[in-house]
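Shown next as structure tokens: one chain only, the form predicted alone.
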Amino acid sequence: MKERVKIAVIGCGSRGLFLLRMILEHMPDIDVIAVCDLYEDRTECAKNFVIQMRGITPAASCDYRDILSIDELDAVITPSAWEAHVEICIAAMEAGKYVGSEVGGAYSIDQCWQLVHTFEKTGVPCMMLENCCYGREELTILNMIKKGLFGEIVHCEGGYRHDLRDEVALGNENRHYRLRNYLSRNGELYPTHELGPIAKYLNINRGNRMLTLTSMASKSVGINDWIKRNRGEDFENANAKFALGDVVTTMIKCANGETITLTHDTSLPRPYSRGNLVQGTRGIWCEDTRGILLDGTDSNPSYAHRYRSLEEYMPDHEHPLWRDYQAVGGHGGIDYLVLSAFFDSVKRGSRVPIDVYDMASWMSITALSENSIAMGSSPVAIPDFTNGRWCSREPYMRSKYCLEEVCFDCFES
């Protein structure tokens, strides 16, 4: 087992940046050898920041194939934009890098289809670095679920409930990826924040799979409101027709006979939520009230259809992860989560977490909901990336970071 990791970014925008300083700050056994951005001033500022917290003077190239030349290149993390993404990872797995990749959808299912090859050739891990499915909430829930208190999982929801309007609205002068792809696609554009945790849940590709979807968009009227009434009616794209509807709805049918709702909606006023549900026969979850309610747990008759707080049951179900763990990064401590899963793997030379089929049928519902979209909201078969192997996979890397079971004797009593 390595003691120490050498990793490369690629990707040092305003994400690229803030995970580069938390790996600085928080991470003393991963070296960040080498950086990269396609605009030179990014690959300047991360390389300084190299310099000035580690006091090493990093590899610099704003063409990431310079990066995975470097022999001494143990793994790489792209937290680029989103058509980076798999171009990416697919040449640092033939260089024989183990790579991390940040979130987002499909353009084709012919790339997730790239991903799953790639990694049957070489057998170098990819994994996504979906933050969202260490959260302290859904892994407490999962706890719960392998635990059996929910009984048998009929129906799940989440979304991506964050307004956005002056992030894409300023896409431009801010060089961000989501303006061109909010002006020219329609569908379930980021779907893996809620989706991750509910595939965890609902055992995808061990045991089930994602069988077909339908989705359904709204007017697009959102952004270009925000852009006259905070800019002006000359500011660009004021006027613009924006493809992508305001809210997208995606409805996800399962082998085992599960749903799975899915909400993107990013363009309106609204709080951040994930909007997370799980139902089963014998309990309900609801993020949105931090509720729970478990059938025939209250001997109270008035109290037995009223959701009780979900701190209630943190002291039994916690998941132990996040027992003593005092959180550091970004998004209340995740981020450093997934990237120690991430890295604990690449030390290992193990399997990761959340491997290319995960990543590959989670990225798909991008690309297929924009069929269905474009289609009147026509049923779309989701692929079966495991080529049947869905039913009988070989057994998974049991950690404490683990998202098939929660193994408890890898954590130290």
The other form holds:
There are 2 protein chains.
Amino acid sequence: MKERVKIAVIGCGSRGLFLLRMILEHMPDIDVIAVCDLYEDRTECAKNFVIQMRGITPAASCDYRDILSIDELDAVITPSAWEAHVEICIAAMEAGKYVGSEVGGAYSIDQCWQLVHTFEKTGVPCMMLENCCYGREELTILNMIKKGLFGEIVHCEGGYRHDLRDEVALGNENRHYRLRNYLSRNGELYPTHELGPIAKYLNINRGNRMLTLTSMASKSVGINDWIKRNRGEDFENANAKFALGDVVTTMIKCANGETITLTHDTSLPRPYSRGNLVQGTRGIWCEDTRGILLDGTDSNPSYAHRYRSLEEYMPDHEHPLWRDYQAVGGHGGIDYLVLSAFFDSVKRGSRVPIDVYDMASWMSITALSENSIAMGSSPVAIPDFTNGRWCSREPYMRSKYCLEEVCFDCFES
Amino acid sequence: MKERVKIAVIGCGSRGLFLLRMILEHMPDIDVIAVCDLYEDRTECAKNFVIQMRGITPAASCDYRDILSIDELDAVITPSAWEAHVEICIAAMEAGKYVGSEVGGAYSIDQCWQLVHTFEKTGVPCMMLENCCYGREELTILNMIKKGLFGEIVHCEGGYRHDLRDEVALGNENRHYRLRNYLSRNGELYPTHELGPIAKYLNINRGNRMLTLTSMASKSVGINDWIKRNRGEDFENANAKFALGDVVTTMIKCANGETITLTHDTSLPRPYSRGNLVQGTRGIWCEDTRGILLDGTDSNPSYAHRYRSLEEYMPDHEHPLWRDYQAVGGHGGIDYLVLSAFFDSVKRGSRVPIDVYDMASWMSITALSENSIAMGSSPVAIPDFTNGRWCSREPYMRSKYCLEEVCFDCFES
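Output block for the form predicted in complex with a further copy of the same chain, input the form predicted alone:
In what comes next, the whole complex appears, and the chain from above leads the way.
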């Protein structure tokens, strides 16, 4: 097992710099030996940041291929634009480097298959860095589900419900990928913050799989309205036709009969929410109420059932990863934890807790949702990226970061 | 304008008796001159209740045709089984009696057309008694929407999310229609509590209409699980195959581009919720948080947006119907208000605020949802029951009970 990991950060926009800072400040065993961004100013800025914080000068390039050719490099992470994730992941696997991909959706199904094929050919792990899988609430619910407290899980909901009107509207100023995607694409563009945790609750790709989906998009008026009121009628895109519906809803059916509803909702005013809801035969969790109701804990008539606060369940059911993280006064939250999970795999040379099959199936929802909307909300089939192995793939139970079950042994050692 | 209304109550199960009691206790200008139920014991019980409360003996029969032939009868209400609503409404219109129908979904699209055709032939108004249209929160939101506070409405959600496992499981004991429907049908069986108010927000059938829907159903395991744990493996239907998925989700697209998501969720443990969510370009209302956020009232960065309590908006925006109702210490709530709306129309010989086109289009969602699910969540078209008149139908603005706008004039007089 390695004691230190040498990494490159590919993509040094605001997200990349955020992750870079966290690594430099809170992960002393991770050496950032290279930085890369398409834009020279960003690359330069990231390089100077590493020098300033660690006193060493990283390799720096605007071409990620230069970076991947560095022999001593162990792993890369890709906080790049959505469009670049898959390309970089494939190149990294081919170069023999562990790769942790920032989240986003796929542009085509072929792209997802390419990820899978490259992994199967090279054997190099590729992990989707879905930080919400390591959310405190999500992990606690995972723990409670795996203990059976919710009974048989029947239905889950989630969403990316985040007022991003300014980020989108000012996308050219900020060189942000959302603007061009919103102008041109209509679909569930960003499914994984909610779908990732739900997929783990439902054992997707390990005994279950997603079979089919249908998507529907509302009209698109939110961004135009924001621009006109906040920047004026003459600001760029004030009267542009945005392809993306303000609210896109997607329904997914699973092989074991569960349904999942996803909502992409980023162009209208609202408080942030991942809209999580988990319903089983014995209980329910509803994020918006921060509440849980377990069958039999409430003797009122059904009309008067009440949620109890999730906090009441924390002492008994909080996931040990968060318990330990908080005990040492941790910094960085879900981003720290998901990167720790990735670097832990790199150090051990092991598989990763969110693997290429997870990544391909979660990302595929975006392209499939675009297809469904384009065809008037027709149902479309979700490919089986495991080619049948989902029927018998076992839970991955090798580390304290695993997400199929809670590996209590890993915490006792 | 009539000062008193003579009515019959057709359907005297628990819902019928509940409404009967409210009328007898709180509506002194309404004379219940006839009662009817398929079951003789229920008819007898209702008759005795009227005698006891009002000292007069109503006509009583197990055949609603006997009741409809009573000349002096002005109107009937139908708190009967779901299956009987449309048949009774049609017979009542043909007999020249105003009819107020309890809520439920349609079994076929033809049934909806029959309602419309009978109204168009007879000119006798038929009103769906959708009490939730007169909910305090729903009316306040209607008022705020019509004032423009939410901007252009883009997306609405709602649900009938009510733990009814005992009612369904004990359906034979209680002679309740849900059991047989749940055993045989898979669809959005009960859409109107949420769809009714939403349809009024969106001007459905008056400048807008519902175009298409697609539905998806989860597996069905909740009722079986409840029966086995609460009544044992040998209880009836413990191992029956219920057709109805525990959670049924339906997405609807409207002519003006809005989307509506409905959820039928009655077979799993949960607190009651109508799951209301309204999103516009300038604001949002979320029932589960009892919160509202209006654009510009919160200067935090978008990530930190917070709901304000709906109660904060009540002093300025509460609907005058509720303001007046509470000022006199009203009883019966939404049921009192919806019946008052109906009886008000009967007294004035006017149109009704939830008319046969509303009723047909709202009820049709059930049959269409069954079709969509049967065809693997295919999109299905929603008929235009107005035959094109939706394009130009004006808001109905004649009484304080109207739901298209708030008729402030009606309150000032």
